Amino acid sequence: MENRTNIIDCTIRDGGLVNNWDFSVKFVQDLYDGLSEAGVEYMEIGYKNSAKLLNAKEPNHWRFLDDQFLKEEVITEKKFTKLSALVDIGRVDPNDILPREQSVLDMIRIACYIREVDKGLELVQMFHDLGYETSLNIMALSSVPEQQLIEAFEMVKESPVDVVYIVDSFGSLSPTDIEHQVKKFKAMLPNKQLGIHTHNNMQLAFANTLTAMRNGVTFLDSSVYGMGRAAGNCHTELLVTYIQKASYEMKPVLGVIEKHMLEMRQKWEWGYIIPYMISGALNEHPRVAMAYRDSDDRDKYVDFYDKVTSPEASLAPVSK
């Protein structure tokens, strides 16, 4: 089961929620040298949004990813390591996507949330005709209504998306759901492969992408030392250890770690720090908790934990 396993790691996509996607094109490079190295199967080197659908004023290389400027300044060669990056929902320009032999990019992952799945779907047929691997990303699982989701899935497994994934979005599943949540995806979606998205809130990211991959889920993500929004993800550096596959090897990853990331977690903050689990445990999206350790309380955790539960406490709607 585990040869047909497939990570991809998630360090300059979900790590850029942490610094706005401040990476020099060096790292990126580096990255992607590592990864290769260390069998890696897939890196998501960004967002393929649009800047003018979101009125964005500063050039940012890894949210808006240029297809040109990849080929010639960043990923002058491909190597093992096949590269995806993800779109969202009325953030992405069909007329900014090349067909897949022009690019070098081989995966486009669609996030979502459930109510906008038909919406989603539409995405993947495009990007399936222009010749990518698709995937659909459903966001925030944990609050989704059972018939929602059913009703989702009929359209879903007419598609041609490629891989479907379980996403974790508040880092507040646990290993028996996780499993619930996979019999759950397999059982209405028998011809699709699955994938899986964790965060690290209640730092069980590592044990819920195991529990996938043992009932099944062929698709990991990850990101090198856990970089990701707020509490990050389940750590790539973990799975190539951890799994028994013979074209993954930790050392790589160590050495990207070692050459940069040591100095990135001195300046930007990520991992499990407790307004974050307190918002895992809630079941909770953590943009409260990703202001309140912006602010001067940052470290006041019962006063935070007094304000979001609260009755008069209303936390933001989710959005992205």
The other form holds:
Number of protein chains: 2
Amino acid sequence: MENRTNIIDCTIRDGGLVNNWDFSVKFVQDLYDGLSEAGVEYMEIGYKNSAKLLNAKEPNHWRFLDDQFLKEEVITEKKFTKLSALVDIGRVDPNDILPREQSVLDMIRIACYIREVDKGLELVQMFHDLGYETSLNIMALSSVPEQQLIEAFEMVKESPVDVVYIVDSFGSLSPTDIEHQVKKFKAMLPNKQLGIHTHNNMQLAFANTLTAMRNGVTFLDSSVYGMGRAAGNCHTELLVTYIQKASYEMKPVLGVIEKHMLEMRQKWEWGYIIPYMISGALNEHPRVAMAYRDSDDRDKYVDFYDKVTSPEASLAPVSK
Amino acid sequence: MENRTNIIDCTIRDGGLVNNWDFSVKFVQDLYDGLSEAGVEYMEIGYKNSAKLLNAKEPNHWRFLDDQFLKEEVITEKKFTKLSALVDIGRVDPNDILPREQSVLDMIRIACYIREVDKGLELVQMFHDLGYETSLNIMALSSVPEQQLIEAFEMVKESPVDVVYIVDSFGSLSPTDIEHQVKKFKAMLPNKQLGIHTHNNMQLAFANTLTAMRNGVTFLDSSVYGMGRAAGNCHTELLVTYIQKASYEMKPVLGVIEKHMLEMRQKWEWGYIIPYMISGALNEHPRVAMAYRDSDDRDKYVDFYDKVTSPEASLAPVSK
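Having seen the form predicted on its own, could you give me the form predicted in complex with a further copy of the same chain?
Then the entire complex follows, led off by the chain already shown.
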């Protein structure tokens, strides 16, 4: 049977949440070339949100993707790997999206919380009509009540969306949880392809991704050397190494790690770090842990654990 | 149903392969106290091999455990956690083993390759007769031909050994492989408890351990902060956090990490490191990768990959 797996490398997009998208054009080009040689099907080159809507004062190439800049300065020649961009509900201006044939982008992915699925599907319809492949990425899935999911899926079924994502935003799910979610999604959305986006808080991102794949998920998100917010994501180099697909090659990804990622990891922090492990285990957003890592108390794990598990604990930042 | 899980923390024994057992008595005591408070059932406090048989010139407390030293200088008071020691075939002098009632040790584990199972079982019988709990840890399982396993198990069945271990020495097995192995072991050894010892080369140590547990394995090896040879082991802090057993507490393990392990990780290297990932993916012993990490070429991943995958590649050390 043909292997229908697609890897979507999110190094720029999710990794940008670590370093405020402080990536050089050269790095993005090397990454694109490396992923193309490695046979990775998609690269998410950033967010296509609106600088205006976000009142951004500084330019930020990969947070506010611009088609002209991408085409003229970054990806002057498309290779094997397709390009995707992520948008957030309320932060994207649909007028910024060109018809696909005028863009280097191939896919637009819409991130939304469960209560915004209707708005997400409006964007799906719009971008689909412009010729893009689309996905709907429902975040914070580990906290969504079953009934809300059923209602949302009634709408999703009728939409032209190509891929529906299971997103473990908090890195709190285990392979058993993932298998349960995938089976539920498959039963409720038999006509859609499924995707998986994991976080590595409990060192389960790769195992969760494999579990999803074995249960029929065909779009697998990852990042080179795991670079992504807080604990980071499933590692791209593990997927191209482990998955049996003739087109996948480990070596070009190793080249990117050797040339760029070691130095970046020295400068910026992501990966298996105890406060992120704790927030994953508690099924909480990593923002409290991220604030802690930015404070002088960064390595006081027992203190952190006491704070987040005390009866007064809230999701407000720890430091004043 | 009562949770029958036992965690065996191998920080001193397997972690000693990283730093030549350069652990202070104070650290070993803090670890013992922390594990006891965390509800960890066993601590493997080192190897009980013979300095004489190994022609060792330097003393090494945790490599050549001495009952008197342990009792008088280290564990002056036994707490919740039981103590185990590992021995290797041909390196242990059975005359060094006191009857259990004269020792602080509760369990002796015997590591062997498949061709040495007969010798391993002789030691099992001897230590069992001295009153110890025993386990047989068959190493390099990923390379053992099925027929050899079947023959070995005919002998194992008849022995008094308490626990038989599945050891993923090379960190090359996936959860699917583990499930397959566990089912095979269970079918062939219905009267034995099973154990699992994993390595984290592909970030699968924790997931593999959970898979084993869900399939009926009751002895789970781990190390605090993963400290073990090369890529290290399943992390103790993940097991006590994730496994539902009322006696397990995360906090005392966090205390050990905060107080000791961060500094140790600065000084010594273990964990997810690309050459170890590659040797895991190739199902090879990490010794070539370990030699590479000790050389000036330590971060030349592409070069390392080319060397170990070239037709001339052998398991001989890379550097001259």
